[in-house]
Every structure is written in structure tokens, then in C-alpha cells.
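Only one chain is included here, represented as C-alpha cells and corresponding to the form predicted alone.
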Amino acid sequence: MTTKTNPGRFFEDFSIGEVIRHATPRTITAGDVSLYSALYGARFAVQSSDAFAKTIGYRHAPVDDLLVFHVVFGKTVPDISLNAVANLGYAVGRFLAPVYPGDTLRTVSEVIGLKENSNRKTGVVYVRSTGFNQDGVEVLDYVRWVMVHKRDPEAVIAEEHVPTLPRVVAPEALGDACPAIDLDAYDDGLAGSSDRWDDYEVGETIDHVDGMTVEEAEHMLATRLYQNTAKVHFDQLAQSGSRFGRRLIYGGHVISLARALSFNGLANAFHVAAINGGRHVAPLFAGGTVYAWSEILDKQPLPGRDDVGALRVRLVATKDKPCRDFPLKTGDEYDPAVILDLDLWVLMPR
């Protein structure tokens, strides 16, 4: 008897090296953008007005920088993490060119890394995967790792290698998917904030008040949306038997909770230019209430460019406790509310 369904990659069946071209390019429509600000109710004036973009700079409103993250993101799973434990982190993460609706874009990842776990039965594969549109221009590329099952815990793992990674983008990698904005035509009052580059100080802690109760069908409405197939998200009968008993909340639907919440306190941070590194600390369900805060790391001028400056921004998402007293870490250990730490670089008009 034979099988022509996909069972999904186990651990032993990756190698450092190999290139995988994912199936099914992708689309982005404005409907997908009408129903990703449903999803999450981000409120930047670039990604939400034709209009402002224009007027700024942009040919018409770009689609969510997360959006385009997480539609690369989701052609990866049927052959990376179908059979995933859990996504655990990201580094090196560069927005290359702007995405507007009618894009199509597709996916192509390498394996840098392999580690088997200790107990034999799940190993970490470290994969670079790239984004490229419909002219083969590339629009986003990330480093990801995720621990994966193994199919026999005795199977005998070639080669292992851990990869390298910078824990920062550098200044002068940024900015290449945000045009020259006009800053006279930058309207802060449509914006919803007049606090700019120059307002912000390294060091400034900003609570962003706000919380977000994720309900069930939402979070499996946004990660079918992506086309991200991986079963601990989707299958309760499969999930029963799990360490939790319960689906787990797709990483990314966090990551766009935090930014969407974001906005009340970092308006004028309009374009998510890179991801320096992030974890997912603990799992997030449904009926958990997400909060968030930021830091701000850096701040630098983008060489050649007077027009936008760039924040780096620690964006902390907690369940079910506001942040207003900025919940981390005491001493090695995250406080137990903190589900998400992501370093990000943002562009914010000079």
C-alpha cells in the first residue's frame, strides 16, 4: 500500500545544507489585509491609508510588515514544522522591499543548524528562509529554529552544528524596504502621535497600556490565513495527549498582538525594518488576555538618510498582567506572565 499524503519531516530527516523550495506561492490580496486588521487592530496610518502613504512617499499603502513576516513564514511549515514541539526564536531578520496588495510572494529555506536534544526524542533545526515576490525580488529574510520531533528516538544524527548568529542588524542594513519620506507631508495629527525619532531616549521604558483577550476561533482564523499548517495549532484530539492538552497559540499571533498594542505609545513607529533575535518564553491559549511594553535599546541615524532614524525597541508581551510595573526577569529566570521578548529595529520619522 502506498501513500501520497505528507507525513511532515522529523528531525533526523533534515540536513545542513539543504535547500527547500516551499509549495504554494501566496497572494496577498486587500482582503487579507482587511482581515488581518480584524485580526489584531493595528492602527499605523502608513499600512492603513492609501492616502497618507502616497502622500508620504510610498506607491499606496504598504501590507503590515508582520503580515508579509507571517505569509513567508507559513509556506516553511508543511516541510519544516509540521511536526514542531514549538517555534522558539528568530535572529537576523531583514525587510528587504516594500509589499503591496497583488504581490505574490513565495519561500526558500536552507538548514544552517541541526542539534539533537538530550533525551533523543526532538532535536533543534535552524533553518535561514528567504521571501521573494513575483519578480524575484527578495522581500524578507529570517533566521528561525524550531524543535522538532524524531521519528525513532535511536535514529543516529549525521552532523550537528549550531550556527553563529549576530545578535544585532547593523544600522546600515536597514532601511532598504522604506522609500525617502517626505517629512514635510508627514501629518502627525493623522499619524496619532507628535512624539518622533528625536522624542525618544535609550532607556525609555513605555507601557502600552492596552490588553487583548485572544479567543479561539481568532487565533486559528489568523493562522489558517498564513497557511501555516502545524498540527499543535489545529488538532485538539492529537493536542489531548500533549503536555498542555490544549492547542498552542501560533508564536506570530503574539508578535502581532505586541505591535498592534504597540502603537499607543510608539504611533509614528511605522515600519518594522528588522528583527534582531526574539523568544517565545511560554505558551500562550486561548482566553489568555496578551499586554506589552517596550524599551528602547538604541537609537541611530541611518546613514545617508535624514529623513527617518532608527529605534531599537525591546517589545515584552505578557498573559493576564498589565505591564505597567514592566515584567521581565528576576535575576536569570522570566517573570511567569512574560510570553514573548523580541528585539526589534523600528523607523520612525526624524
Second form
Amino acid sequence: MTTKTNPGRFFEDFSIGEVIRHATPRTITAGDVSLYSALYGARFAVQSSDAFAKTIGYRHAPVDDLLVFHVVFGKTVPDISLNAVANLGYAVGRFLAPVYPGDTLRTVSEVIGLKENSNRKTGVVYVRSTGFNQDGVEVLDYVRWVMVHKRDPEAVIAEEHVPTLPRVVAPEALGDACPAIDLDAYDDGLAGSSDRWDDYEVGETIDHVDGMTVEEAEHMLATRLYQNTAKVHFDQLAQSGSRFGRRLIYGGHVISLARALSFNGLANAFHVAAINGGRHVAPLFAGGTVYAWSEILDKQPLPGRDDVGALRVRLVATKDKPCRDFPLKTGDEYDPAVILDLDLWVLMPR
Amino acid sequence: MTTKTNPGRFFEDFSIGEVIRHATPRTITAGDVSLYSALYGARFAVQSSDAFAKTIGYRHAPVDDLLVFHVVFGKTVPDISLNAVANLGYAVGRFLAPVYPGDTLRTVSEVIGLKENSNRKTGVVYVRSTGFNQDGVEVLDYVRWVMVHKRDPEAVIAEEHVPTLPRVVAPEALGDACPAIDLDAYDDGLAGSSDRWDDYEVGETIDHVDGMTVEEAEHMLATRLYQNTAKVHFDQLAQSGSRFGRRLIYGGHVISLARALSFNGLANAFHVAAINGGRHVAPLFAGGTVYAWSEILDKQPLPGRDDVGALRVRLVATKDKPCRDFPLKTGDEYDPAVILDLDLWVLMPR
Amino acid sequence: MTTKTNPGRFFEDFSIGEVIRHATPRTITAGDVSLYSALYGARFAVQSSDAFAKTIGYRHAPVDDLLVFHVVFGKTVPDISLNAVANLGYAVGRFLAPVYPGDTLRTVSEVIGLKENSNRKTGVVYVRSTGFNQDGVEVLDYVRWVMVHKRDPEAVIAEEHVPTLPRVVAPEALGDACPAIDLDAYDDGLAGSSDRWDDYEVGETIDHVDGMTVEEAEHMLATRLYQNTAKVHFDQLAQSGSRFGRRLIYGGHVISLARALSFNGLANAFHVAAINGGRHVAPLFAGGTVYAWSEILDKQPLPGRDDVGALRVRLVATKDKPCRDFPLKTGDEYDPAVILDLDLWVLMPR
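Mind pulling up the form predicted in complex with a further copy of the same chain next to the form predicted alone we just looked at?
All chains and molecules follow, beginning with the one already shown.
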């Protein structure tokens, strides 16, 4: 017998202020970029073309922001959420430096909050996770909170704290991962749309029209690519005995699908600058078809920059329901088709 | 409400002589090459091995010709065939320069013909599409024609024209994408066959023997890799209400499967130099098994070259029927198993 | 009609001492590495991170040992096992040099044994296959034996011989593919475990806990990536008439799954130095869930090295049965859940 395998942490194993260095640094390569493309079919010109990216001011085509997010996130799973009940939310996610193929990412998390639930069987862990590249440069920083089982309901939690988290990243904190963009060189024809920042209005809603059906092989390929080890995505035998009886699709897979679909209507939103918040409203299973729509929640210039402006976008994904009627909520209840309610800052050329 | 999404063009939106620059330039990388390999399992030594390719005269292993075709084609979909009824045919496709990993491809199309159908609900659009690399070099040029819906049956078409297209590319127009091949360095053992150009005879037929069953995840990964956005390949919910009730597999997926299968019998046909014509005779759905056979239609030296010769090959693919009897037509009717009837020029060492 | 396709060799076509150069050299790229990652989800830091690999003494992150094995193996299929009944076993597999992205692999096999079966319909072929890189350096050497059909039961076999094969590779023959490791630079936190060579004991068993369900698309993508052409993996129509009625999953896919699962308990076993032996005990089909456990069979220092030590590991994979009870055999009979019984030398930092 051995205890060499990772049992995961339970709620009482966390303490506020604790810093966790996560395992398995990961070099992102052109191979990862191609797989990401094959999995979601994104068509943003900056990430698709070295030539386009260089023309406007990047060193090279940058790695898709959400691929960076998934890799940085994946590393936290064995230490944070192996015994999780649910991933509850995200806040203050900021993309801080571009990531290029060849960069190696690793993740460090700090426990910033703990709150036991009244049933004493579970609690909520708040962590701030930071992704670094091989030079120690921060590339991504975000907070998530997750409900985690206690090993022992009787265990006493020494210190509890619920952090106060801003609902939105301030415009002055955006843009670090976006170099100065040469607007004269930015070719709308190649980018796929002539609608730039000035053409969007607060309150505007956009149905992204297209739908994408998801297969088991696809979400598992994606989730392994991110080295995310959460069992619920991979083990059908174990899931057969679960509430759903099915493998659950990693919520990040839905985020990337919705982002890729959003090209049709937001083609020039070439960079996700921040994740203000997000909620996986309902699970997705293989065979489901994902649709998406967006609402422009806010519109802000970036202090000191006139090359790009920021749009705050509510990106909503549904399953098995097209979005021409912009399904969201009836009263406080989400429409049963809604699976993702995400709040992003995206950058667009002005 | 917004009109920022792409509604696609309808038949009356095209005009003869119109030039359309398509969106999303795409840098082809080693990652794309690996995915292409995993999707089709091709074994041509020139595309598989840098060492082999360099030995015989390439700068590097070139990107598979059909991967180039699919990427160049994919870009045309949002502008040409989003409202298409069917892709009717191809002609005069010529590969004009080798493509290497790192090259960025973009596509420009010219409308060269329009013909309204007598029902006035649809019409046929003829376009010549040209793929360019980042240096502006033409890498591929082909014509396709596609039946497109009219938005308004009453709309009047200003000018109609049906272009005259050659049934076959002339041998003197072949070979631009093939450098001078060092025949002494060409290793038949590594290439997988000792049968070279001289060993094939006009009229010869070859059953490629092997079969390949296709899964939904595979054709969708492929089609997204090519950034081809045609809805019929991806949205099962929408397709449930269609004539077939199923997602349609991109016809190019069948072309690549047939080409990969043709290695068994044509191992030295390392380069597709031209697509003389082609027809997707019937649709393929996931779960179907693809087989292929070839007939040598013609055999021509290349003017001024004694390194390689051209074989004109009719490459036929079937579904769920092995090709030992070379299924094709009974009278004017295709055998119900035939799904692809393609006419290629391939090059072989002499 | 033509005989240009490969009919494969039958048992009477082999002769002892014969050397077969296999077709299709293959350049391994970052794209292959990414796909391998997406297919199995391995998390060994050395193969995942250029930065980690360089820090400890590699030139670059090396290609996963088993990816090298599958590519070298795949090339032998068209010449050795196209008419095989079954792949019976492996012996004395040694990894002899690291493989890096950009290296081109080719394979040469020597027939070292032949033994006709008493039914005269089949025989066992023993081959030693050697993988070389583009500089002619041996990167892998292994023996396998395979049962092959005779074309003609009456054919007389000139010479028979059953080679004597060691049951285990000697410790002094290990380590050629592992550079000197800088132990001070080896970061246990990033590697995922503080258990090093000294922490493992002979006789110790480790349940690797996690399970992975396999889809048709996944094993076919993998097997094509390796350019392994064995029909049983790809052609559902032909397999419908077989004993199992299903596509068989390439046994190497199970090996890679088990190895990836073994990270949970053997995170620092960063290099497979040798395959002492192995048996595919039962077939796996899509939909099955794979689990794995290991037993430490032996533990040896490497002569002249104090950076790494070798663990001899019995790696057992099951289908649809978790391994908390370490299923293996009842008497001489394997537990019906066992599908793989593999005997490896792995290296770990001391």
C-alpha cells in the first residue's frame, strides 16, 4: 500500500494566506494553437496569422487568451478542486502579458478566502491564481471560488474570511497584454468586419447565429490538452453512478466555444483583456449544441491609448436553443437553456 | 438589434467581375501538419519527413497539397457559400508554389460566372479563388461553382455568363509547386514503393484496399481546422430538421481520406499538381466507411523536365462498399455507393 | 488490374536474418507532441516543459518515450503484421537516445526467429526493430513477436529458430537516452511529487486511481498519427464481420493511457528507459474506461550514476474496473478486467 497518489485537499486542509505552487509547467507550442483552432474554429485574425499580428504590432501571433486561461487553470485542479462539488464563480481575471508559442506557463495560487457552509459538510474556497511565463512575468491573474468537501464534518476551521471582490475590472487595469496597435495597418477586410469600437453601443445585443454540437472526444481532447485532471470529465464508468449519469464537459470548453462563435458579430474584438465574472449556469453534455449571444454592457476608452477601446460584453451561451430571442432570465431564474453567463472586457481597434 | 453578423451573400448579391478579399489569414504550422496526419494517416514520405524532402530538393517537408486546398477554400465559405444549396463542381485547380510551415495563407476570389436557374429561386455562381502566401506569391488557383439561394425570387440579374472551363489542366501548366527532384537521392524503400511513373499505364485501375470509418468528432475537428464555417457540418440541432437529419461531412474531408488511402498503390505520387475537376456525388455521414480506387486516365511528361512525370488519375471514393470491383456508374447513373469522382494530376519520380 | 498495392507478407515470406527497411520516415514535431498530450493528458514535467527540461540537463523537452515507440512501431506494420492474427509480446525494448521535435525517425527490422504453428496455418515471427534518427543514431531497439497467417498451409519453412530473449534489460544497459540530471535544479514542486527513487520499495503497489474512457475518434486519431495502418483499428464495415464486431483499439493506445494515468503515484518517473516485456491480455473497445496500477518489481542504481535510479515497474491496465484491489490473476488466469500487463524500467531522480 502507498499514499503516493494525490488525494486532493479537503476544505479543512486550506488556510488563508497559504500559497500553493502547482505542478507541471507547460510549454505552449504551435501544436497547441492548432489543436485549439481545430477544437473551436476561432477566426480572429490576430491569433490566426503571424503576418497579420506582426503588421499591427505583435511580435508574432499571440496564443489565444482563453487557451492561456485554460492552461493556467488546469494546473490548479489537482491542488484546489479535486474534491470540489462545484466551481462557483470567477472574478477579476486580467490578462497581463501576451503569450507566444514557446513560452512555458506555470501557476501559483494564494488562498484568499474560506467560508464553511452551514451544513458543515462543505465550504467555499477562494483562490487567486497567477500564471507566470518562463521569465517570471505574470501573464494572467484571476480569482475563482469553488465549493469543496470537508473530509471530516467535525473539523473546526481556524479562520474564515470572505474577500470583497470588484464586480468589474477598471478600464485603467486593461491592456497590458496588448501592444500598441498600428491602426493604419489593421486591415478590416482580412479581420472579417468593418465594425470597430466606435460602431458598438451600450445596450446593443448580438445573436452570434451559429451553433456547434459537441462530441465526447472533443471535450476530452481539449481538457487533457489543458492537463486538467478533474475526473468528472473523463471517467464514464464513475459518472454512470452520478446525478447526471454522464461525463460533464469542462466549463472552460463552453467558454471557448462561445468566444469562437462570437466572432460572427464581434470579429474585431481580437483580445480578451479581462474576465470580470462568470458563472457556469448549467452543465453541458456531449451531443448538446451550443449557441451564443452578447450584450454590450459598457464601453470605455483605455486611459492614455487611442489605438484600442474596451467593450464590456456579457457573453451568454445556451444549449440546444438558438439565441435569436436572447434567452437569459425570467425574473431571477435563468432560462433553462442558458449554460454560461460570462462578463468580459474585450479590446477592439478604434 | 444589430446587423453586425454575416448574413452571407444571396445569388443576386454577386456580380460578374467582382473581386472578394476573404477574411482571416491563416499561418500554417507544424501543428496543422500533425493534425492533418492524425485525421487522415497519409504516409507520403515527402510530406512526412523533413529529411526525405530535403534530400530530394525541397527546402523542408512541404505542407500537404490538400491541406493547402482546404485552408484556401475555407476562407471563401462565409462570402461565397453560406447560403449555398450545393457545391457543384471544381475545375482548373493548380498548385503553384510549395507551402511550408510558417507560411500565411489568404484567399481572394473573382466572380467569373452567374446563371440563374429557371425556377428563379436559385442560381449558380462561378468563382475563381486564389490562395496567396505572406509574400503575395500565388500558391493555389481553382474554380468552383456553387448553387446559391436568391433572397428574393423576383430580383433581376443584370448580367449572366457561363464561363468555358477546360476539362483538364495542360501538362505544361503543371509542376510549378514541385522543385527539381534529385532522382538519385529519391529512396524508393523509404517512399514505400518501387513503382515509379514509368510503371503505370493508361487504363490501369488500382483498388486502394483499405477502409476508414469516419466519426463526428473527426470531421468537425478537420473542418474547424480549415476555418470552414458552413453550418451543415456542425449544428446537429439545425440539421435534425434537414432532409438528411444529420450533420453533413465536408466534401473536402472525403477528398483527403481518398488521397490518403491512395498511398496504397500510388505511394510515389507525392504531389497533387492539379485538380482537373471533381464532383461530390453523394453525401457522407459519420459512421460511414470510406474506400477508394483509382484509374490512370492519362500519362504525360512535363515539358522540359525529366525528373518527374504526371499521371492523370480518376480517384473515386465510396461509402460502405469496398472497391475491388471498381464501382462507378451503371449507364449514366452513379453506383449508389460512390460519393466522390475526382480528376487529378499527380506527379511521380521517373 | 494491378499488383501495386501492398498485400503484406505471409509467414512463408519471412526468412531468418532478413533485414527490412520500412517506409515513410517521419519528422516528429511540436504538433505531434501536442496531439500526444491531448490524447493522453500526461503531466510529466520533463516532457511538458522546455524550461524544466533545460534546467535539469536536457537540450529541450524530449519527445515522450512512448510516442517514439509508437512511431517506430507503426512503420513496421505494413511489412510485418498486415496479415497478423495477434501481436504476442515484446522484449528487450531499450530507449537509446533522446528524441527532440524536429528529429526524423525511420525503422529497420531484422527477422530473428520463425516458428510454424502445428496447425500449419500460422506461424510466429520474431523481429528486432530499430528506430534511427536523421543522423543514423539508434533511438530505440526492441523485439516483438507476432502470429502471422500463412498464405499456403502446405508451404515448407526452410529454417526455424526461436530466439532466447532476456526477461529483463540489465541495469547497466539503461540510461543512454537520459542526460546527466542536475538534482539541485530538479524542482519536486513543479514535478508534482516529493517521492523520489529512494522513497519506493520493492513490492510496493500503487493504485493510480483515475479512469479514462476511450472514444473511437481518439484511438483512430492516435493510430493514424503513428502511421500505423493495421486495418482492424479503422474499418468498422470489415470489423462488423469479425469475432468482436468492433474496431479493435491499438494496444499501444492502452500503453500510453496507462503510462499517463501512472503519473498519479509515479510523478517523478520521468523517463521510460526500457520495456522488459509486455502482453496485451485482452482487447479494448471504444466506450471502455481504462484504469491502471503498478507494482515495484525491482530497484537498481545505474552503474556509475548517482543522479537517477531505475525502478522496475509492472504496469497493469484494466477496463471498466477500478484498481483499488490491484486486479491481476487468479491462479494462471488473468482477471477478466485486465487488458495490459507491462514490465518497464523507469528512471527517477535520486
